[in-house]
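Take a look at this single chain in structure tokens; it is the form predicted alone.
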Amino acid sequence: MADTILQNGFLDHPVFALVSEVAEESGVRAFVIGGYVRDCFLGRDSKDIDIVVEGSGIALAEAVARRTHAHVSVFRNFGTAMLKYEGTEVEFVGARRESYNRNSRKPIVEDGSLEDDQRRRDFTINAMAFSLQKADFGALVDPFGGIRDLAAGIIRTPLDPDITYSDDPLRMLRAIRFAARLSTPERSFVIVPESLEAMARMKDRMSILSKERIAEELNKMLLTERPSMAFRLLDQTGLLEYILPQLRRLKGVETVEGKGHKDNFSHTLQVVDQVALQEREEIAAGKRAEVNLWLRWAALLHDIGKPGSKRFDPAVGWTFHGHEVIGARMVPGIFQELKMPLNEKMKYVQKLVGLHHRPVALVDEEVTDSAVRRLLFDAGDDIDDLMLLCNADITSKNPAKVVRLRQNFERVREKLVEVEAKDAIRNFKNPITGEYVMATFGIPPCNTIGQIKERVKDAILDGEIGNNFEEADALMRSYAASLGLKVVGQ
């Protein structure tokens, strides 16, 4: 195995002879531990590299940066210690063994060997360790079958589950994450069963942890390539109604007088998963840097109003009018139960929740000009995001449905070009100011300076006058005069 491991590059990186060296002449045993070994039986590239010491991690830590020149930063409160060498982050720790008090997820620390450093991991995966001594260096310890789980895709914790997740409840969503991040097209990773039971008998310990780590779960969770696969789980197992009922509440079909309403909460879920397909094209094509962590959460949160609008018509079945307005609404009350930031991002997602309906109504009416402007104008520059976020709401089980409202939905994004083109609304400025105002007519501060800009804004959006000065001005001084005000001098 040690050979195999050697012959396959996985130690190539010089840090590792580096730290195989100094460790033996501080006289301690080192390994490469979790992520790093992982992702190498895996392919993926990994840019983190953590070193469990049997001894001191930052002793070990500080030889090396002595030896290299490196900085080292070190986290006493934690035992660990991290230095950069040749671009790449090194955690080192000491070897330990931990218990923990039922009320907390802080452990009690106590200096312990490899296997028991092992042992305290969260899943048998992330317990394997190459060694770096020089009698075995690249041999691989796997005292849990993590190589076997690999190979089989399986999510499995190295203790009883039950210990491990009661332990850490943390683990409980890192195993949703894991699954949803390891999985491929190829092959999909799976939580064994008596895992996903325990995590349903353990979902009241979530209470122990802060929403700050729930919310960076959630995340990561977002960014894998598949979301509806790590919120599937959730649901699966409970979590969800803990932490984010609010989408929970999606689930279900009622049914009137043989009329049911689509499952909104499988369709939400094939949002997000769209929208994360399309990002990824975009990006692909170099239309996009890099994926929206927010997008995806407006594409989570889109439709989160749907049941507080939720209304019977028997003349048209189900109705959600207005679910767009609630849903917006909401969003800053969920961030800030998740303690998620209340800033420009928390806005950009309510605005894409506000606004997610209006391009698809567009779709099934005339596509005017004036609907167009007005559209660019709420959106400003988030017009990209937002056409993609209702791009990937369209869904339909019948497959001539979607073909349908896809190719209506590609008329509007053609005049939304044309439109931009031609007025440049998406960054609209009202070329009247508040100043010009006051200073023709020769008034101060008041309500109908407001007034009279809005009448202006509106002109242009409707397309009564050109986006100029000279049309506005104009405009400006006639509504003016029939609001009984005299330009300056006249």
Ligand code: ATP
The other form holds:
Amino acid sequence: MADTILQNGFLDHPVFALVSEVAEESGVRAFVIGGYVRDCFLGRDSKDIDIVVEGSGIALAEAVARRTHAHVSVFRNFGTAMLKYEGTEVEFVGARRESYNRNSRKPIVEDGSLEDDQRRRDFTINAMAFSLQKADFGALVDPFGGIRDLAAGIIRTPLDPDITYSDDPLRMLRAIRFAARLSTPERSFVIVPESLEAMARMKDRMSILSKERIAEELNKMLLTERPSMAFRLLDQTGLLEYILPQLRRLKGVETVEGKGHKDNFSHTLQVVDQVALQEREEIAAGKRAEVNLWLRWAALLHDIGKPGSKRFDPAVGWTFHGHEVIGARMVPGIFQELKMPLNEKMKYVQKLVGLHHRPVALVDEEVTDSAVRRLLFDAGDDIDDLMLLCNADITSKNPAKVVRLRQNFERVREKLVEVEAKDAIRNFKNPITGEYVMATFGIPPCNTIGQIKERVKDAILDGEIGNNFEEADALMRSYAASLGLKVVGQ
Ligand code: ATP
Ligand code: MG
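Right, and the form predicted together with the named molecule of this protein, after the form predicted alone?
Below is the entire complex, every chain and molecule, led by the chain shown above.
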């Protein structure tokens, strides 16, 4: 069964020698399996290590922990145990044989051999194991040709794909996620055609998955370097229609009187990829701390309101007026359907979708201080993310046009920096509070207070007065006088 004894340092981490020793003393066979083995061959860093044991995973983990005085977390329901050893999380599980019932993702589980365990894994590249037995330490155990598929960049199920996907439809999303994540500019990973066909046949099985699990996979797809690949595969297999039909409705180009519009699906995917690229560039340049999942959601949904706003105007061609407003209104519903948080993350996505046209619109107009101040006021601390999204939103088949639009966009960015330095509008707080208005004019809570505050805010944003208390107070007094209000005690 063993192929080669490894000489290449894959098992240098001290935990492997330790597990090997303890397993021998306990009289069980143990193997490293799954993602760690795959990532060794791909030269990618692996965060965690999975150990499979022919016997009890929990018992072996506890025996290892006794030797290292490490803390073990035991998950008895799952038959797994986890311990941290020299900074690495190591998970132990007993080898199992699984059989499925059609109505659930939960299998009937029995103890099994290593090979039974490999058979229940999702893909050949995820089913490889390294032996931890003393006799053949480091030997690759690969009954399904995972190493061949890894070299060829192929994602294939160990069993008939209809069975693998029907048993656990989450695997369809995992296939797509791995294809997107493992692909590099040098070598792309493709899902074998039989598998893609099986997905198209099995797409209705998605109904047994919880929305939370689906959303978790979508998040992982969005966080890959080139998310478009995942969304194209979701579309191609018909899974997108089930998961995010609103996105699929962006597909297609309609032509009237010889005039077509952009395919908004392709455009959206290009924008998501550009956001991912620009985030990486900003992180490399030290301008950004980390990738932001919610910015990627904003990119994915930025044009979601286009189908609902599409009109053909014989004079100008296709228009999508107000699509950002319609899109922003759609965001909560989409989050709710996918059981995603309806908290400030959703509000952030909604805000970016709603504002995504503003900076670009400024490019076409003359960039006035007042328009920039209003943008800063509305975007607040999310202005940098909004600007990144808008820059990524510039796409065209004509490269010269992209260069020109980007240059114009840079002017907006410069203006933003200029206005920001002058006026500190980003975290604008009205210098005039409601309490102050009430106390000054001796009036109870009423609409007039809002009206006065609004007048002051507009004056500051329009540059009529400076962003400070003295000028705001003076304006408040003169405006209130024009409304017939009198200062208390005068
Ligand atoms: P990652 O780098 O994303 O952690 P991974 O391959 O380690 O990749 P995990 O989700 O951590 O993926 O799962 C560990 C291993 O468990 C996989 O390599 C695979 O062998 C197996 N596995 C996980 N989920 C499934 C599933 N739904 N069906 C079958 N096997 C699975
Ligand atoms: Mg893992």
